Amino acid sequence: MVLLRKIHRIGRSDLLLKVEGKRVLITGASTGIGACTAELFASCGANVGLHYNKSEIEVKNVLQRIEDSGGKAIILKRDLLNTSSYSELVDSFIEAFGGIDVLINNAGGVYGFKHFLELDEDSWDNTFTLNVKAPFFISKEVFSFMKEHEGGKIINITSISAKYGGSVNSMHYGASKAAMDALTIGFAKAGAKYNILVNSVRAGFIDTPFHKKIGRESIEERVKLIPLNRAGKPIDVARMVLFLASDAGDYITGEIFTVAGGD
């Protein structure tokens, strides 16, 4: 009763995912999770940059739908396989938004979806520097911002795979999204003084594009392994993200949220 009370005096407008007027850069948001994060950080009054790099027809509709729902939002290519994009990038959303207060690091991938005993070199370099090499380069030049800017949020998209390994097919895959959950902590402890707070949300089974390389009896195999016994939603993801990167989540720092369904 104490609590309730509490809450009452709070009000119920301090309760809600507040994220309105923040400037919110996600990376890989033509589709899936991506799309999904950026509507609906749109619609919660948040000022988005829509990073693509191939899936031009797909980014040019969440545009669409967010500016017809009357929110905010700007178009940003670049190919993360590519060095010299990660500095273009970061610098042409603060140029557009006049500063950066959420980084979503959310681009990712597999290459070479195949037999660990038949990986390539290049398919291994490629995986690493799309979900590795690019959200560290990438939150690198965010937080040089964000140290002189009062701090912000970095949310690293990574995966349960970080968790089981991955399969024989995807074991670089599950590693470096593993490293990517190790970048969450190291920047989470350099960002803590200045009040940039990073964290990890760790996705389970999502229905997304990604896994249509998959075949239809794998993927039924693999929803029989998760207790709610369904493949998750985008926005059951983006909702965490959402709740991190409003006032909610203004004491959570350096932490792994897993939205998998219990798997």
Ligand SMILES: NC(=O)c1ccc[n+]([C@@H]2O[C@H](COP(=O)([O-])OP(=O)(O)OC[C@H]3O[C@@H](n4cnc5c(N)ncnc54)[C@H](OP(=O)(O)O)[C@@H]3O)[C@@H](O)[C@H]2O)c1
The other form holds:
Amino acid sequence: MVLLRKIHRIGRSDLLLKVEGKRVLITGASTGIGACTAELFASCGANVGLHYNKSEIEVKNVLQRIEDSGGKAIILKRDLLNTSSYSELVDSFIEAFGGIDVLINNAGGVYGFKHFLELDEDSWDNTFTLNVKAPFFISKEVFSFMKEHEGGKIINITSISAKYGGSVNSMHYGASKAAMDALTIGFAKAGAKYNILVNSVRAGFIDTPFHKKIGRESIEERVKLIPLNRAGKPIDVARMVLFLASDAGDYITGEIFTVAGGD
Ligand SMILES: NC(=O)c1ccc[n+]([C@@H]2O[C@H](COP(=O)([O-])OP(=O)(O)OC[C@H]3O[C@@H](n4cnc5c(N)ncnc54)[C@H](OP(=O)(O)O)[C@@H]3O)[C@@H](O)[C@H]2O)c1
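Mind giving me the form predicted together with this ligand, seeing as the form predicted on its own was just shown?
Time for the whole complex; same chain goes first.
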């Protein structure tokens, strides 16, 4: 029997997570996990699209830090509750960089962080629009492009709440993140034959502006539930995203990776 396998000789470069020159669109890159991920990718030589909606000063600061360290990025403003913005966002990014290699669906949040018995329909709808509808339609646009080119990667930032159903105040958020994990699996199955690799990174409790925005009163009680006994940092999540986007992730698709301190 003839062995067709080529032997891969291991060298130091196999240790590196390479994303140099990759064109990476990150939604919600103004603060928290998205901002940190953007800076990490840019520091590794990726060309980054910094999408944001309201946090203009913060996103300009991210751009400044990237440019000061010799990186390349552009800013793209869109409200993802506005469904007409999805294709505009992808088109603007592709026009600026001539293509797209990696999409990171990171923008997300909770509308109506309150007991589910008091939850109103608008909060449910907005949470699902931001966390499910937007990543679905943005991924669909990107998928069409990648299918016609050399493939690419899509990484969805979901949440540990998809595993335990959220708290009484965030059941709808947990459900939306579970839906996003289902999209990961669906897009991964459809993308495999085009070399489009799709994975989720399920974040645990991460110290970002997210908690202040939703009006969470105390973080101490939540942190006590984490086996590693601390809140995560944005970089904890960003490193996993970098791993998947780099060539280290070239044989991984349709998976859900939890970064949650054992939660
Ligand atoms: N922090 C955690 O404990 C945690 C845990 C699990 C999962 N996650 C997920 O991680 C992702 C990042 O969250 P984070 O913790 O980094 O929170 P964050 O600092 O609040 O960042 C959220 C990002 O989403 C953007 N965004 C929110 N609403 C938007 C809208 N309507 N249109 C466009 N962009 C919008 C924000 O942009 P602007 O501020 O510019 O409007 C911001 O850049 C989210 O998907 C979140 O669900 C977070």
